[in-house]
Structure formats: C-alpha cells, structure tokens
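First, one chain by itself in structure tokens, the form predicted alone.
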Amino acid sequence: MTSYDYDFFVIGAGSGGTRAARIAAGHGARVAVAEDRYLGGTCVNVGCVPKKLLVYAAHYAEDFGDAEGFGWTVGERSHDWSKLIANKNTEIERLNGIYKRLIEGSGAHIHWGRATLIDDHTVEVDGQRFTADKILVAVGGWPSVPEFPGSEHIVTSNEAFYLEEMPKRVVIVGGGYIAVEFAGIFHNLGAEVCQLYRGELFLRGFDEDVRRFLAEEMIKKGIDLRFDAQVSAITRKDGADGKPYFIVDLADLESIEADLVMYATGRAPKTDGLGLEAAGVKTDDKGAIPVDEAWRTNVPNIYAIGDVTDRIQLTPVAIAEGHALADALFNPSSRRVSYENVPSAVFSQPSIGTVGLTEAEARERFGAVDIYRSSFRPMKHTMSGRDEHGLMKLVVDRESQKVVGLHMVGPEAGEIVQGFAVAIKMGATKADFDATVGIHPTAAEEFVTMREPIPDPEEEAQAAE
C-alpha cells in the first residue's frame, strides 16, 4: 500500500494536463488535478477556440460582399460586438463544463487554487498539502509583454477576448500568429488596423514564400502592415467624448493614434511562483522546464508537458504528450509522440496551413531540393470580384523525391493541409502526389497537379557565372 495521497498529481487543467489526468485515472491510478483559473487552459478560454469563433465572425464581412456576385441582394447590416462576446462566453462556459465532467467522470479529483511544489513529492493547494508518487507540471504559458513607458496601457490576447466595446482604431504589436490573426479579426469587424513588427518580415519560422505572400494579401485588404517598426512609448489621452485613446510613439518619431493597443509579442512558460526550486526542478533562461524524451525533468518523479516545456506550443501536441505519458506511467504501451512533420495552421485572412520543412530548412538538410509553387485566384472570386489569391507550395528532396514540406495560403488551408499531413507523415513521394487524382474543381487539387518545379535560383546563378 502506497503512503502517498495520490499516484499522480497534475498541476494545470489545460488540454494536456486534462488528457494526462483522464488517461491515468482510466488506468486505475489515483489522480488529482489542481487548477487556479479555468478548465481547458489557454486553448479553450483565451486561445484557439474563442479565436476561431471570432475569425468566423470576421469572415462574414467578406462573405456578405462576395454574395452579390452570385446574385444575392444583401441589405443593410451591422455588427454587435457585445452579442458576439456574450455568445462566445456562453460557448466557453459550456466547454468548461465538459472539461469538468471529463476529469471528474474519469475518477480524478479537482482541487481549485494555485498549486505550489513544497518538495519533490508534496504539493500545496489553497493551504492544503497533498503527497504524490508522481507529479506532472502542465501549467502552460502566459503572454509576455516588455516594459517601456506606457506599457501599462496595453492589452494582450487574454483581455482582447473580453473587450466591452469594439475599438475603432487598433494598433497590434507583434509578428506571430496571434498578432496576425487578431489583425484580420479587428480589420474585418470594421476597425482601422495597424500591425507593427520589429523585424523585416513577420511569422518567423514559416516558409519565406508563405510569409511574403500573406503580407501582400493583408496589405491588399487594407491592413496597415509595418515592418522594422519599434514602439518607444504609449501615452493615454482623454477624448472629447470622454473615452480614452492612445498615442503610440515609434522609434522613427512617427506617432499613431489608437483606441486599443494590443501586444502579441510572445508567450512565456508560466513557472513563476510554482515552487520548482523547492522541488529541485531546473528551468532554462526563459523559465521553461527542460525534459527528456519521456517528459521527465531533472527530478525523476516530476514530469512536464505542453507549452511549459517550450518545445512545440500547439494544443494537439500537449494532448498527445499527456496521453503518451499517462500510458507510459500507468499502462505501458507503444504510444509515442513524434515531433517531425507536425501540421499547423494560422487563422489569418487568408489562412495558412503548413506541414513539414520550409524551403530553407530543406535546403539545409538535404542540399538539392525541387520546389513546386502555384499562385492562383480561387474559383469563388472569379465571380465575387474579390482580389484575393492563394498559394500552394511543395518542397521535395531531390534525391529521394519525398515531399518534405507542404505549405498553403488560402481559404480553409488548415482543413486541406490536415489531410495532406497524413501523406507527408507516411513519406509520400512526388510521384505519389502525381498519381493521385484531383477532386475538381477544388483548391486542394492544385497539390496533385503541379508538374514542373520552378527554376532553382542557386543553380541559375551558378550557370550564369
């Protein structure tokens, strides 16, 4: 008989922690989960779920306009931000309830409050102490905001989901997927949007063609996209209507007026105040918890998964890790998590779907590669009249002819790339793509009908010498 209160204590009831708790409890382990904020973590409450709902709302602005080209007469229309947020909140509350039932239905116990490690086998929650044989840290991340004059006036994505009013003028600072997505949301819902990024091109880590293509499409839509832009200060002013607005001063001495300044400049692991030092758990200079291939920290009985490890910050990755870890600890199986060819999407407008290597990564790994690229106007817009284009790109290792990267910018890119991700994961070759009959007329068929690679710039340069 074990002397511990629990076999498995999970700190954090996000997607990864919840999956780990449920699976472990299903295997017969005595499991507890501690949560101090909301069930479902970032994704359900202030991340992918509410963001996708807002993206749906934003798309209607273009859909109404596109309908005219197909014979529809669309009358006067307006958008009620407060209704959107209220309905979004109702859906999130429903999901919170589902998460509660999933955890408790599996036999795990929920302890509400901030969990703190006292030692390597003891956790304190709201003044109560519990011991556990094994402990999992799955606390996720939190928006990271730099300090500068006026930084107290900004909001992050956390607050953006609960704004009482729709702002008319928005400045978004950042170049990651959160900044890009909110730029599209606010723009399509009627705000004047200026997105600032300190680098020369946003979405670092994505394929270069994808980054440039999306920037061009966003600019065409009317978003004021500025690169190599640095904010030096933000000043609050009181407007004639009694509502505050803000002056955003840039390093080049230009100023921008805004009703809302949102920062999406990255997320940091939420490890402060967790008591990791007391338990002997090491963190890196970013506050992330390094783990081995079995998600074990430097303390043998303490594990970490998800965003807190700063490995791949995607909800499905955390869920896969939580499931595999629970199996490994309480019902050893062959379940593993591969970090190769993890598909992802950016719900920008137009959206991005991607899996595998970028062109630059493929060239570094394989040397010679073949690139297949197609830019086209979606069939829908031949009648809607909208000036929006899509991009399809395949990256092929020349020697093996394996498709090692697949990238798309266009409507429903995530839905399309999800299916192709299976083929990439299985090692499909360009010949396999060529042999696949396309579904016509669709955008997706472009991936199986591109026959000629584009000229290789490096080889052309060498031939010209």
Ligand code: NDP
The other form holds:
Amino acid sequence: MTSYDYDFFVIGAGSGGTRAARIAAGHGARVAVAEDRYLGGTCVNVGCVPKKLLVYAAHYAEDFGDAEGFGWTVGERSHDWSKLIANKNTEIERLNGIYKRLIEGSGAHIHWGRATLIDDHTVEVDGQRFTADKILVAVGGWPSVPEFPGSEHIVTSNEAFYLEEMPKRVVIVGGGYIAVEFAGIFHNLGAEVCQLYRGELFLRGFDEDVRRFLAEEMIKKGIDLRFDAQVSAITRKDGADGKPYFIVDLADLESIEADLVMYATGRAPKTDGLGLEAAGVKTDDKGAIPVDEAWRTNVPNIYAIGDVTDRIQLTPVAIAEGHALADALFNPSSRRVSYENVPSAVFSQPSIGTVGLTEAEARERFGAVDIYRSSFRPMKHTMSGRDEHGLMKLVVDRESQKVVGLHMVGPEAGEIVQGFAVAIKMGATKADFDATVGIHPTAAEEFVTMREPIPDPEEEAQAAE
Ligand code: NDP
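Form predicted alone done, so how does the form predicted in complex with the named molecule look?
The next block holds the full complex; its first chain is the one shown before.
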C-alpha cells in the first residue's frame, strides 16, 4: 500500500492539467490539482477564448458596412469597449466555474496557491505539503518580452484583455499568432494600428503564399504593417488630456506615437520558482522541460505536458497530451498523441487555417510537388463591395499524389480546415479530393474543384534554359 497523500498531483489547472486530472480521477486515482491564478489557464482566461470573443466584436465593424450592399441601412454605430470587456469577463467567470465543477465533479481536489516542488514526491502549496506518487507539471507559459530602454511601458496580451479604455493608436510588436490577431482586433474596433515585425515577412513557419497574402489583405484594410522594423526605445509622455502616450523609436531613426505599445513576441515556459531543481527535473536553456514520448521528464515519476514543454503551443495539443497521459498512467490504453498534421488557425482578419506541410517543407521532404492555388473574392463581397480576397492552396506530393498540405486565408478558415484536416490525417490523395462533390455555393468547395496545378517554377526555369 502506498503512503502517499495522492496518486497524482497536477500542478496547473490549464487546459492540459485539467484534462489530465479529470481523466485520472475518472480512472479511480486520488488526484490533486494546484492552481495559483485562474482555472482554465491561458486559453480560458487570457488566450483563445477571450481572443475569439474580441474577434467576434471586431468583425461587426466590417459586417455593418457589408450589410449596406444587401439593402440594409445601418444607423449610427458606436462601440463601448468597457461593455465588451465586462461581458467578456462575465463569460470567463462562467467558464472558470465550469472548470471548477468539472475538476471537483471528477473527484479531484483543488489546492489554491503557487505549488513548489520540495522533492520528487513532495509538493508544497500555500504552506501545506502533500506527497504524491506521480506529479504532472502543466504550468504553461507566460509572455516573453525583450528588455530595452522603455520596455517597462509595454503591455502583453495578458494586460490587453483588461484595458480600461480602447486605445486610439496602437503599436504591436511581433509577427506571430497573437500580434496579427490583435492587430485585426484593434484595427476593426477603431484604433490606428501599426504592426512592427523584425524580419522581412511575418508568420514565420506558415506557407509563404499565406504570409504574403495576409500581409496584403491587412495592408488593404489600413493596418500600417512594417517589416524589418526594430524598436530601439520607448519614451513615456504626458498628453494634454492628462493621459500618457508613448514615443516608439525605431532603429531606422523614425519614431511613432502610440497610446498603447503591445508586445507579442512569444511565450516562455513558466518554470521559475517551481522547485524543479529540488526535485531534480532538468530544463533546457529556455526553461522548458524536455520530455520523452510518454511525457516523462528525466525524473521517472514526474511528467510534463503542454506549453511548459515548448513543443506545440496549442490548447488542443495540451488537452490530447493530458488525456493520453492520464490513460497511460491509470488505465493503460493505446491512446497516442500524433504531432503530425496538427491543424491550426490564426484568427486574423481575414483568418488563416492550415494543416500539414508548407510548400517549402514539402519540396524539401518530397522533391517534386504539385501546387494547386486559387485566390478569389468571397461571394458575399460581390455585393458588399468589400475588397477582400481569399486564398486556397493544396500542396500535393507528386509521386504518391497525397495532399500533404492545405492552407487557406479567408472567412471561417478554421472551421473549414478542421474538416479537411481529417482527410489529410487519413492520407487523402488529390484524386480523393477530386472525387468529393463540392457543396455549392461555398468557399470550401474550392478545395475539391481545383483542377490544374500551377506551373512548377523549377520546371519553367529549366524549360527557359
Ligand atoms: P509566436 O512565437 O507565434 O511569435 C512570436 C513573434 O515575435 C515572432 O514573429 C518573432 O519573430 C517575434 N519576436 C520574438 N522575439 C522578438 C524580439 N525580441 N523582438 C521582436 N520580435 C520578436 O508567439 P505569440 O506570442 O504570437 O504566440 C505564442 C504562442 O501561442 C504561439 O506560438 C501559438 O502557438 C500560441 N497561440 C495560438 C493561437 C491560435 O492557435 N490561434 C493564438 C495565439 C497564440 P521571429 O519569427 O523572427 O522569431
């Protein structure tokens, strides 16, 4: 008989930790969860969920305008930021309550406070020590920002969700998911937005056509998108209205005035002060916890999942890991997590949906590929008059004819790509796509009606020689 207080102690009640705790408790394990901030972690509180709510809010700005082409007269419009944030907060509190009920309903105990590892079987929370047979570190990540003169004036997404006022002029630094999403949110809600990215094209890691296409669409909407832009300093000034504003100096000596400077420059594992050293758990140079294919750290009874492992920072990945780990530990099964073909969406305006390989990755892996690409004006905008276009792209391995990458920019890209992700996961070929009847009239049907690949740039170059 074990003398431990718990069979399984989960540190962090985010998406991954909560799922692991609930499933383990469901298998009969004695489970505890420690949380020092909020139930549901980043996704529920300062990530996916509030972001999507703000994206909905932002989209109305375009919808009102689009309605006129369909005969509507839309009266005077105004937006109440405080109401949006208050309603968003109410929804988040509702979700926090659901998480609490889910965790406690599963039989797991919640211990409030920052957990520290004392040794490999002991966790301290709020002055109380608990022993556990197995420990799971699921503490997630935290915005990571550079330090430079004036960096104390910047905010991150954590604060952006709780601003008291809607800023009139916003500078957003970064070229990843969060930066492009917030650029769209603030722009549509009426701010002047300048997005600065240090490289030559943002959204590194996404398909290059998608990156270029989104950049063009964002610029058309009026976002001041600047590449190869580096901030050197930020200075705070007091405005005539008594409110502070900021001067953002760029390395090329230009400067921009802003009421809010937001950095979205990545997220780092939140492992500081966790006592990992005391338990003997190794971290890498970024503070992330390396794990093997069974989410084991270097200490046999301590596991880690989700953003703290710095593999794929996506909620559904953490949930899948938590579930599979709890099954493996307490109800051995063959549930696995596949890191291949993980679909994702960027809720930019317009949005991106993607699954599988980029064209460049596919060329590197397979050599010859066929590229099918189509850009079009969504049907709605033929009458709304909006100058917004969509992009769809299939990347096909020429030899096997498997569709190895599927990318989209356009309305509801996430909703559309989620379905196609199943086909990609199953190894669908271009012929399978061709044999699928389209749903007319939709944007999604474009994926099953693309007939001719675009000319191969390498073959064209060879032919020209
Ligand atoms: P990302 O890692 O996606 O992007 C970080 C961006 O900041 C990159 O463009 C990077 O440039 C740039 N950057 C990094 N360091 C600096 C620096 N010192 N100065 C200037 N620029 C810098 O991080 P995010 O913060 O956008 O998001 C964190 C994670 O959260 C994402 O990786 C994603 O997995 C997840 N997420 C997912 C969402 C979704 O699924 N829709 C939504 C939001 C977040 P470079 O490319 O040159 O390195």
